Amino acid sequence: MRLIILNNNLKEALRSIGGGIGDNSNLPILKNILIKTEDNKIIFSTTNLELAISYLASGKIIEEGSLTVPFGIFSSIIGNLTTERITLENKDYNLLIKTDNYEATVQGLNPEDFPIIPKINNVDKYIKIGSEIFKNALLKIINSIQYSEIRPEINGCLFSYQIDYLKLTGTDSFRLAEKNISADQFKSNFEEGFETILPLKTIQEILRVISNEGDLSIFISQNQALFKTNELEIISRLIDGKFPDYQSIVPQDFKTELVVNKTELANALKLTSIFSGRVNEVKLKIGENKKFLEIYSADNALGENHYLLPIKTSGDNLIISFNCKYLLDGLKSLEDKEVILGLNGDNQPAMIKSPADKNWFYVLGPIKS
């Protein structure tokens, strides 16, 4: 193998695929990243067994070939390159990368013994969407997903398709996160509707390297999902599970409704919560004067505080607890000046909701007393 390639490109490659690095200590070799040639094309590749990211990068290919190095040397070593072209050059398994002033033999392995990357069997049904669209639904209900060894059905995104939406939901049995995607917004071939879950690390990635440009094709299989752009393929595991039966505790109307301005709920909630203890928890109460919320947290330790928000509501009054962590994150999905949340007593779970987005919205459970 032999090529010459941009040294923006060989970065850019790098840092899309570097996520996929593995930490096994029996399978060292997934600590290397994969560089091939294969139809005038130069494919980087990574692998921790349930994800593999390649990147195709443009270059001169002068000899087709592959090989496999360990990707923080080779990664720390581009990196602080700075001339333009870069050639890469295997010899007996060792790669030689040479610029103008500088020249380095990194010690590889043979690339048969890399794992294979698996393929997606059916790419005749796909369903293909805006990158931007995909990964603000994402954005939505992710902070809902946190990682679980206990139950695992929950570690990630339950994908669901329709034929006249996609449903993305996400719970860590404390919160719970939906977002619908119309029809409308998307292109499929898929003639019925399926359902599984995507991995947490798996959005990560998403999130973190597909750019918010051009389309994302999605191709799944009976235990795979394939990610693709014209750069860059992400191939995940999906996770083996039932995901929670969750539509019984959506809230389908509400006993207290009220608006509020969500920069200034975020700015209160951040204050009053230098109070809330180790537990994170903070009090909202709307009492007979129904133009005000107010807020507060009190610790034995370290004192208490008060904050009074000016509001829209209807319906009674009440006392309510919530971890204010949890109900922040709700917060951070919104990109409203202001939110509705919806109530219906102090043991009972609660909506956050937008008023511009009717397809998004936000469960918190209380904390109960």
Second form
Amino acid sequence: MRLIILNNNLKEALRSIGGGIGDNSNLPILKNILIKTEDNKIIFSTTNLELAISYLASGKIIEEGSLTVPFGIFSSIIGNLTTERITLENKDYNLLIKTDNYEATVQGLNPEDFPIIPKINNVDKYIKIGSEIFKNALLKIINSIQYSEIRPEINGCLFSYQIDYLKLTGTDSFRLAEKNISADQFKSNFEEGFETILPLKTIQEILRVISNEGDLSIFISQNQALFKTNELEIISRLIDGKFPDYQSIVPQDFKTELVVNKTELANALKLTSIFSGRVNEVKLKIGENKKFLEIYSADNALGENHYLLPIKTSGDNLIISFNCKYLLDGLKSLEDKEVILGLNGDNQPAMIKSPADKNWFYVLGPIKS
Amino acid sequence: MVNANLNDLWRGVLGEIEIQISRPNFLTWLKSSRLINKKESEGTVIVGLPNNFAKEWVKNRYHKLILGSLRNMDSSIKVVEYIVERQPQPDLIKTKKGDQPETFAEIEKQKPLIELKIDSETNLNPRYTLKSFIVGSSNELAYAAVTAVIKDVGKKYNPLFIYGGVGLGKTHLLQATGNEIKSVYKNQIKVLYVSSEKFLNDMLWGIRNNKMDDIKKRYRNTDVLIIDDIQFIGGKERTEEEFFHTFNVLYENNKQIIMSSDRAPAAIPIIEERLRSRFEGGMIADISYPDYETRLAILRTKAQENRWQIEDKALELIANKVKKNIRELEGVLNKVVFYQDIKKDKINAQKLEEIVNEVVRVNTKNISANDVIKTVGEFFEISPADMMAKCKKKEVVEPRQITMYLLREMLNSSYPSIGEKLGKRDHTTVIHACTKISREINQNSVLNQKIILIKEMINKSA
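Switch over from the form predicted alone to the form predicted together with its partner chain, please.
To see the whole picture, the full complex is given below, headed by that same chain.
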């Protein structure tokens, strides 16, 4: 193998695939990156046997071939190179890096030993969506997903395709966020609806490496998914399991509904939570004076504080406790100036909604009084 | 038995391949593989692999090897197919130690939107973890035993028998062991937790519906069988027999068996000798009453978990008052916290005493002094007359002292009246007996067992 590649192209390739490096002590080659040439493209790949990331870079290929070297050393060298053109070539299994005034040999392994990256079998069925739309939707639910050893089926996001909409849901069993993408925002030739669960790590990689420009094609087969743009391919396993049936806990109407400025509410929560201790408990109170929401927290050993926030509200008075972090996570997913908070007494799940985006909501449970 | 044949065949193939490829490769690609099916007519076998990477790799690199060794063992095989078997995958993201955003205890108070359910396959409740099990001198042997079992399932201590009184954490330890095994071995090991009542009910159901085979399969097809409160199967002959066979099958196949009981195997009444000897064949560990420090540690953790504001002094008082039951310990703590919340005031020693008495109230049925004397007599096989007599033989003295102790403890009789009932003895003799027994009870576990048993017999007979 022998090729010349531009510094920036190579750096971008390495940045994109770094997240796929494996940590499997049985198979040291997973710490390696595979470089190979195919159809006039240079392909850089990494895998941890759960997902594989491949980046297609352009460059001048002088001689076809493939090689694999440790990612760490390779990316440290490239990161510090400033010359514009870099030559990569193999000497047996080793990699030779050359610029005008620099030369390095990196010991590699037999590229035949690098895991074969699986292909997806039904490539003619796919969903095509603007990368930015898909990423924004994921950003609105990812806050609710938290890694749990006990329940693998919620270590990811529910990806539910129902022909006229695509629904993404994340939960850690204490809160839950759902985002719908309507059919006019994507193209698809799947004729039947389906549900599957994307692993959290895969979602994080999509958000990290896929750029906002251009379209993203999503291919799904029985136990793996492929996310493909012009340069990138992320192939990932899917989580085997049944996502919890959550429809029954999503409140449909509310005894109390209030509208409040998002930034002010977030500030008030951050401020009052100073006295809220380890479970982050803050109390929200709507009393006789319905023009204000009182937010307060107290700790026997530290002290207490109260905050009055102007709101618009209708419905019953109440006092309800939340984990402040969960409330803030819900607000973070929102871009609007104002938020709607829907409540049903101090023991029922509450909902955060956006006045502008009817396709998103965030449900969270109160702290038992 | 088709399954067993497939397993044997595949084990043979793996054995052959293992020496031909490198160890890392073998571990990565073939370790969790399985022969799923064999279609005799077409000579096709189907190999299940854990993920797509393994499937691609095995298909491309090891197909010839596999087909070759399969044909060596069974020449009728012509085609090998590979599929990805749906099974739980290892973790993707490792949570750093000490960086866990919320421990389970902290979010306890937060109402989950979707309840953590008891795992229907294993019957385990994820609430019980080893992390939340507080180890003290009273239970460190049992704890050490389960950690050894977790490390070396089925080999080291098999069967593991844990016994101890009511409310000392047997169920917690058993369930936590199951959960831990499940998480350490990433669901590769099948765990089944049942109470002996559930076992009994399953048997009854199986017998009634003629589905014994299903039940047998369910219990014998597991790698770790955990049975709680095994003493209840004593005297139920058919269940005992079935359990005996299940036990043997599992034991012979090196499957782990963990049992708990409220007393040592030797002390379980009406259990068949062959079963008893099997229980005693493995590791027996006891959980005894927690010492003061452990009790205090439990209370502290509990208070911290729930963020209860409670003075150390009060915790110390509770630990001092409630000695024999962790569940009661927690009950008292709950009540104290409740009292403080309502009254907005710190608790004092007197009120605490009241609460303790309320929670720890003994089940006072109508037990007469005669019941006690009679039962102790029956237990030690001596006549009430001997007990009243002036005899000072060792065989009579101990039962007599135990009777005095029980009369004092269970009936709250006065020392003189106890003396009166047992052959007109002086009240100082009675006081001596009571202090002696209550002291020895804490040091001598045989005596402790005896007394627990006698109490139970008395309660039953009344």
